[in-house]
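What follows is a single chain, given as structure tokens, in the form predicted on its own.
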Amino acid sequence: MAKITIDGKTIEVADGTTILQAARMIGPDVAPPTMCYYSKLKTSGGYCRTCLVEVSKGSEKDPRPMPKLVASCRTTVMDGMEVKNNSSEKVTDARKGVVEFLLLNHPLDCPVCDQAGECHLQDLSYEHGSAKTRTDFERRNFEKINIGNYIQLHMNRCILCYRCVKVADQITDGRVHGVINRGDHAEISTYIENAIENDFSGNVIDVCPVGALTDKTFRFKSRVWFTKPENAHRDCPTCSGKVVVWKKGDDILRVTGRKDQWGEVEEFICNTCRFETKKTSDWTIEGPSPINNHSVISANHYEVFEKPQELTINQIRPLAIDQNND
């Protein structure tokens, strides 16, 4: 066991635990943001650099600070380690630079992107980014390719987090897509434009933190904050059958996996549940899905607030954002 202090909060964790995992155990107020790390996927993390933290004390045996910021998703804790995340000016400046780098080639597609309202890059840029860009060069532009009947690939929006590649590697029996080329020409693509048709291929949509991979059956049907997410389940021979159905009135517009507070799916679901069961009669509805007040989706779900007169600033902000957009 090792004791680690993050932003003044101490916790004891098992040896081999990463700084990011320890921070999540403490709570979201000290946990660094992530764009590529995914606890359900092996070897994920280390690509996006958004989880950089400052180690002000290495350990009890060697109290010297680490000379550079480190990726918390890949750095294991040591007994007596002290870490600064939100309390470090170095981290704040570095994270602002990382966000600017991620947005360097990312198009301003939010008004037409189906990921808007639940996009991790939107949240990251709102909380840590800058309102301006310093580049005068044209953004990258990739040729559109067809990768199947269910999944739409928008390579211009991709930030190369590798999550979709790892999903295909680790939970499907045949991966036909990956990263090709190098440098600023690197892109997600399939082998000679093969279609992605595996039974669990739709999970690449859930793990994508931006709008690079979206659901063709849901495209342009509704904004997510106009829908009502509800937990539901069905007897499925392929997966657990535990999902979130996104309803508009009595119609189910899309089906996704259930996600935890870190935006990660709890269980991967099959394509039959995701794409082919869109009738209310197909599902046993359990009730409203928990909505984080951080999300703009909560704006149309006032039942989560017990006492409206005692709303906190974090609860009010999504409402204000929605009104400004209108």
The other form holds:
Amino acid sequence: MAKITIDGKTIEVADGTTILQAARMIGPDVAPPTMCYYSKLKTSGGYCRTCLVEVSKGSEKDPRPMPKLVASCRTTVMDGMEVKNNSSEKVTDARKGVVEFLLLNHPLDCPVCDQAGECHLQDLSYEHGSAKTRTDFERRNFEKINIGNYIQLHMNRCILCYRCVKVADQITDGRVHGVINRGDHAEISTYIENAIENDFSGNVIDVCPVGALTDKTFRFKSRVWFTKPENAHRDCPTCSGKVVVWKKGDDILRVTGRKDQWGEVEEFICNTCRFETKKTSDWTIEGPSPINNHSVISANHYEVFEKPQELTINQIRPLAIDQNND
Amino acid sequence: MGKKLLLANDHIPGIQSYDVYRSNGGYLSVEKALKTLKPEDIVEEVKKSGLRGRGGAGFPTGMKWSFLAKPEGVPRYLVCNADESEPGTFKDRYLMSRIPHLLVEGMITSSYALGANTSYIYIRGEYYYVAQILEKAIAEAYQNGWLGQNILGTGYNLDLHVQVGGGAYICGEETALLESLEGKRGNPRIKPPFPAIAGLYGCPTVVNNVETIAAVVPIVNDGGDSYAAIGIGKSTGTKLISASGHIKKPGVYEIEMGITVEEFIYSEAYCGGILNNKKLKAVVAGGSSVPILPADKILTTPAGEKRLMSYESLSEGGFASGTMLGSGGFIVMDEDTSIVENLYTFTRFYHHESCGQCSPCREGTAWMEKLLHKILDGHGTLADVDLLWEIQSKIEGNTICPLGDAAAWPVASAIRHFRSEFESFVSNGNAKHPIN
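What about the form predicted in complex with its partner chain, after the form predicted on its own?
Once more the chain from above appears, this time first in line as the rest of the complex follows.
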């Protein structure tokens, strides 16, 4: 066991735990944001650098601080380690830099992007980014690619987190999906635009933190915050059949995996459940899915509004009168 | 002229061939090592010699070797990093093409010291002709019983392979090199684990530079102490310097560590002074990645002493006024050189060579190149210079591998020491030096 202190909060965890996992055990207040790490995918993490933290004390045995910020998703804890996340100016500064880098070539086409409202990059830039852009150079531009009938790849939005590559590698058989080219020319590709023919290929959509991989059966049907997520299940011969159905009225517009508080799916689901099972009668509805309070999706459905303060008669004045007085 | 250890026999005609090499004291270190020394004795000698990695980082070689994990029943590998791609660096090419057997000999002795039975020389694709020279040398070594089964009847087996890379700078980073050697895309691995624990094919591996491995030969022949007697402080032995730029005699020089920078630039034995007797403006002392220094700072330390060609002296003053010995790619610039233009060339290189795995390097290197292009084109503003500074500071230290630092340092040092040049580009409103 190892004792680790993150932003002044101490927890004891098993050896081999990463700083990020320990921070998540303590709670969302100290957990660094992640864009590429995904606990269900082996070897994920380390690429995006949003989860960088400062190790101010290496361990009880060797208390020297680590010279550089480290990726908390890939660094394991040592007994007596002390870590600064939000309490370190170096970290917040570096993170701000990372957000700027991630947005540098991102089209910011949120108004027409299906991911808007459940986009991790949106959340990240809102919480850690700057309100202004400092670049006016042309951004990367790619043609949209259809990966089979169900998935669309829009590389312009991709932040190269490698999660979909790991999905293709680890939960689908016969990978035809990877990264080609180098540097800022790097792109996700399916090798001459091959369709991914696989029962579980749709999971690349769930793991994508941005709107680069989207569900073609749902594209432009609705903004996510106008749909109601409900937990549902069915007997599926391929996967667990435990999903979230996103409804508008009584219609199921899309089906996704169930996500935990870190935005990661609990179980990967099959393409039949995701793309081809959209009749309400196909599903046993369990009830509303828990949605994080700060998500825009919750705003329309579940948030409890406080009763507005009652206004006195003097405070209620027609707008026109004010304008006349001016 | 100082003592030569690696290039001592460079002048001998036909030294490339086995017979000439052998008759001039070649392969004696293998005989000595295999017949009289235990592997740990050699590691001890290398530790004593104070030899530091010649690829650029300068990590003590003996210490690196002693970190190698030795689990039972698991093969260990020695990999020679011959992916020399740092702009301004061409010493390994010179060494391998002139005296290929020195590297082969060093590989055998070092492999024996590390207990490796299969070793690799990973060489960059552009050095194809050098790879052919090495292949020939290795074939000769096999024919003469220095490689293969039961070498010199001692029961030690070693196979040595040359692998030609695709010509990517990033494959000079040791974990990217291992990925590439395994046949994968050359992306740096996320560390830990380090190669000493899990390297090639997941087995304990040591990756050493060509020059480092060649230096093992004189260390074994003459002993670590005699190697350590050369040089100054923690910079022991000799170092190959690739001198280029505006000097009268560019080329590869073997120097004893500790000669002054001034002597190296102006002495007839080395660079022979600045071309056309112009004034020295700046030097990049250790390959394009290390900070550029203006003439006064490269010739004297902050303490006012003459700066020496050694790891410590060159880095004296930190990055504020110092630099690094790096790989020994010594690039000299005369008074007419445009620092901004030169920086653009370097930055374009790092942008091109970034693997694209981690966001600060992938996006930052491209952004810096675009900004420099804008400044050179005459459309830059003072804010762009500040932005460049900001970008490099956000890359440095935050990336998976050292390529991010290597891209950031030249930008930082150019702005730190030559800010006025950037400002004049910006304020003139048009480019004095249009981009080709």
